[in-house]
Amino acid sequence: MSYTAEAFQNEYLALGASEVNAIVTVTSTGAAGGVRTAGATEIIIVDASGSMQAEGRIGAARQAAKAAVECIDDGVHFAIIAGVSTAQQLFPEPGRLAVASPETRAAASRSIDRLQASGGTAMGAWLLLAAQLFAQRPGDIAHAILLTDGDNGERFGYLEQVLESITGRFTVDCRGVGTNWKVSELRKIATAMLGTVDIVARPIELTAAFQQMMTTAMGKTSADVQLKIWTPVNTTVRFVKQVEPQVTDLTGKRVEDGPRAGRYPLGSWGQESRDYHVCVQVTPGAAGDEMLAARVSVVEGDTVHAQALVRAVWTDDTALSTRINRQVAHYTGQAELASAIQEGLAARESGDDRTATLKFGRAAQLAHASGNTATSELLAKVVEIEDPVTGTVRLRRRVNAEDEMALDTRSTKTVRVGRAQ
């Protein structure tokens, strides 16, 4: 697997400034014929609850879960859960992982056609049994699919319990169908587990979205990935934000390794591009000196397989120093306006028109500017946007649940910033 990787800065600083910003892409151009580097395991989790009797949606249910049996490549070694109050293992028989085949797939489905919805949501318990079938493949690229239509029924505390004890040993995508489900709470599993979250309104969408995150999945060639940055002497890490094709916030995930070295999870990878945020803070230099303030390397295990310099230049002259770099605004920008989208939807939440007009105007700004028609649009459906320049918006009265859920599972994805611009 071939990687490169480029930053993005101004380098020059202004006298006494301390903080220096870089955007990375990392680009992989995937295995040689799209061949795995590692082995592979698919584990797909099926709320099973009482209230996916509804609306036809343990039946879209099952028919999503075998649209998604039937994209796994020969091969990969996979699992179904049927999610109620406990985690019961669906295929094979429990404690055990299948070889995909067209056997195990057509057992697979046999399997699923059992399902039937009964019982309370246990998302904990569901995540707890995965880690232990992903545990019998480690170096696997190891992925989840999680769908329910609900809000976890265990203890206070419990959720987070869990995921501190399996993040980052493997990725989790997660779906709500319908509007009955928090996405605080799915947020809060996606991030933890570096995968996405997304709202399913209709049930007969969810064979599509399956289809679409397995093929995705299948698409991936190598298992764990990460960026290993380096800083000299008097020379810290700020943050690391992955900021396109999502923004997510690596910062608290750094395990230290070795002297002034730490490494960021960035979960599997397959003929891709993404872009990070890098910051650090340094100790201001004089007119004319400058220093390396970071080496950003993407490695896996003990190989590098590219580096990028993050560099930093003291100078008077500010026509050096107020150069703004078009990278650094935008992902800034966009992290910006996924903050404003949620802080707006909780204020709306809670009744504060005054802050939720201000915070989805701003929103609508910088949405406007940097060319993110998608949430645009996805704004739009939630306010009235009268002047996108100036952010002047008015709420709706009216606005659908799914509408919303859409915007707030959807405020942080990022388009791209043009190189040439």
Second form
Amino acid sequence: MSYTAEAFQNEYLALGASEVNAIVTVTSTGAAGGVRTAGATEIIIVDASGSMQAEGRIGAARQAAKAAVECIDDGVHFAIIAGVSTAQQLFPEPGRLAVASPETRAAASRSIDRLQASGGTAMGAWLLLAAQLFAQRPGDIAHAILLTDGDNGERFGYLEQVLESITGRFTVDCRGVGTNWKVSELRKIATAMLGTVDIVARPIELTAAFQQMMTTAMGKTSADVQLKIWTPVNTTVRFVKQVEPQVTDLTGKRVEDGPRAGRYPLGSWGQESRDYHVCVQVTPGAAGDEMLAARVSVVEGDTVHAQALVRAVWTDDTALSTRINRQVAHYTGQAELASAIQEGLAARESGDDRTATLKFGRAAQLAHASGNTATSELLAKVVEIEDPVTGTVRLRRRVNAEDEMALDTRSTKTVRVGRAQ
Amino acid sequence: MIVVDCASCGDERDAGAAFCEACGRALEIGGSAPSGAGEGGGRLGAGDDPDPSSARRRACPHCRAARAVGADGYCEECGMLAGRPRDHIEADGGAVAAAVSDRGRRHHRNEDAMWLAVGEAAADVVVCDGVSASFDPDAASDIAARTAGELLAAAQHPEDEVAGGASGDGLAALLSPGDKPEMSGTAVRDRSESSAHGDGQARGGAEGARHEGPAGKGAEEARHEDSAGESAEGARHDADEAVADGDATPAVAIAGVVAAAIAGAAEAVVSLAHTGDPRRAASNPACTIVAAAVRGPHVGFGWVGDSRAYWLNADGPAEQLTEDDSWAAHMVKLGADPIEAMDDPRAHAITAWLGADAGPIMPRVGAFTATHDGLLVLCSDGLWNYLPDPEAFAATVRDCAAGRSLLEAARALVSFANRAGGADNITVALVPVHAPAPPAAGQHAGQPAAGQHAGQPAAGQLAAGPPAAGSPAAGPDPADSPAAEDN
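Mind giving me the form predicted together with the partner chain, seeing as the form predicted on its own was just shown?
Below, the chain from earlier opens the complete complex, with every other chain and molecule after it.
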């Protein structure tokens, strides 16, 4: 699989400036013919707690799980976990992984039909079982789907503890059905496990959501791609964020790798392109000094696939140092958009309408300015946007819970900016 | 003959050599690097590290860490750029010409570029200065210098013409394709085969066209200056015509070639906007240019932007041959106080340049034939910014040249600019121009007469002059005097 990495930045800094920002676009062409370089393991975790009986959710979940199973390519290992107060393996026999084939897929479907909703919600335990199953196939592209409809019932702090122990081992895409689940909880899982989170408001939409997730997962051809960032002495990486297709902060996932270098996990890759915002704190240089502020490499194990250089050049020419790089400005705005929405929702929930109005106003402004129409539309269901240019909004009295949750889960979705500076 | 490029010495030297064959500087790392003409050391030694893990890696000139400079030129410890080959380049044409280009002290890279090709009593020289507000200005200056330099080779040596006759196979024919320099802007081409040795007769009518009196009147009369608002083809056509005419002043014919060379360079720079980095399209690469072709005593020159050409006599102030295409020069022309104009923040904003956004360019050209020995100096604003006064300019050049070889003199001028602050990239080219050796002392004494009977016809031809769209007033009219008088 061939990768390219390209850095977009204004490398010119004013004298005394010490912050270097760059957007690094990583693109991979995918393996020839989409052939996976590693094996793949899929685990489907379906919440089977009592609440799933409502609104025919469990029936829809069964349909969705079966549709997802149908999407699994031949030869891929898979398992299905029924999530109740403890984790129970639904298929194949406990502790085993099945190899996808027409027969095993049919057998899995029959197992899914036996899925009954009863019991509690214990996401930590579910993920832990998944981790144990994935551990049988090290080096595989490991992907899990987690479907739930409610709050986690485990003791406080247990889920975080589990996430900390399994982070980086596999990817989890989380989907919440209905409106009784907590966005923050699933986001915690998706962030830790480099996956996505979204709302499936109506059970009937579950099948399409599962098929889409599984198709994407099957398109992944590399298991564990990482961003390796080298920085010179006296330089610190302030943050590393994925900013496209959605905002994910990777800063805390750094694993030291030799002197002055660290690795940030990117999860599995197929034929796709993602953007990363790298911000580095350097020691200011003198006019005319040029520094390599960071060397950003796309690595898989010890193989370096591509490299981009983030530079810093100090100049007293303000015409150069005040240039704004479109990529950096755009994604800085997109990250601010995501946090403005989340802060607005939090303020609204706590009854602080004033702050909520301010935050939503800023969000409306940013979404409009950056052409993020999807977010604008979601925002318009929560506030009345009077003037997106100035960010004048009014809170809506009555907001559907699902609209609010959709805005929350999709707040991190970004739009891409044109390539030219 | 020789291609001298200090920072590329690593490629040129023999394996195991301890010192650079060309400049004598130590190739060994650490010790002597930071001294020397190229300010900011560390640019010497191996250019590209063949093996990043090898023990031959350079020490970092910034943090002094041993063997820390990686293959990409950055220090593995402190991240600072250890230097690029282009940071300091030199071209040594022996006694014929020399040129040095340096990054200076405040800019992170050298966006100037130069070209020097020499033959016997012949030199082609180009100095370009990238417009730093554009994207990849270093690429613009590089391609402009190279393209103009290659086109200048077409400037015929008047002596060849007399000897050989046919237009188009003068010096150019002497340059086999294999002669083409490997490195742009740094080549010194030997034209020692250029064997035609005409005597005073061959130069005929142009004698005395440049009258080196203190007032420089005669020189001004003989100099043709105008905007060559022609396309490259037009200018080339004119140049051919000038040569074919046979009776045009040789210097004017050379100026025609210079105009065509600049037009060619302009096209080359324009083409950059649509290649490479997409950001080039938004802020297209741009540069200035000043070019000169010297053939015996005949000098043709041209420019776009604020890189300058000067003429120095044995004494007196330097004569600025070019007139900046800059805001300040424009204001001075409109009657503003020169000192005030130069102090304005906009002073250095250039009003003409080579680049995709420049529109049709109007290279201005000039030509003269030396009657006294003198020194032609081409430089970027990295030097002349520190020497706005023509007296001081001349004094400094003479100071730097005294008792030194041309190359050492050019280095000394670069060092002068660096000591003065080195706020911009610095490029200096020095070409001594020799008046035709008089057969007897009588020629010298009889110069005023020559100036009258030979100079006037020359001026007359200039008026109808082919190299540029000749305005009849341009030649003889003192009112159209060159910029040198403004300074």
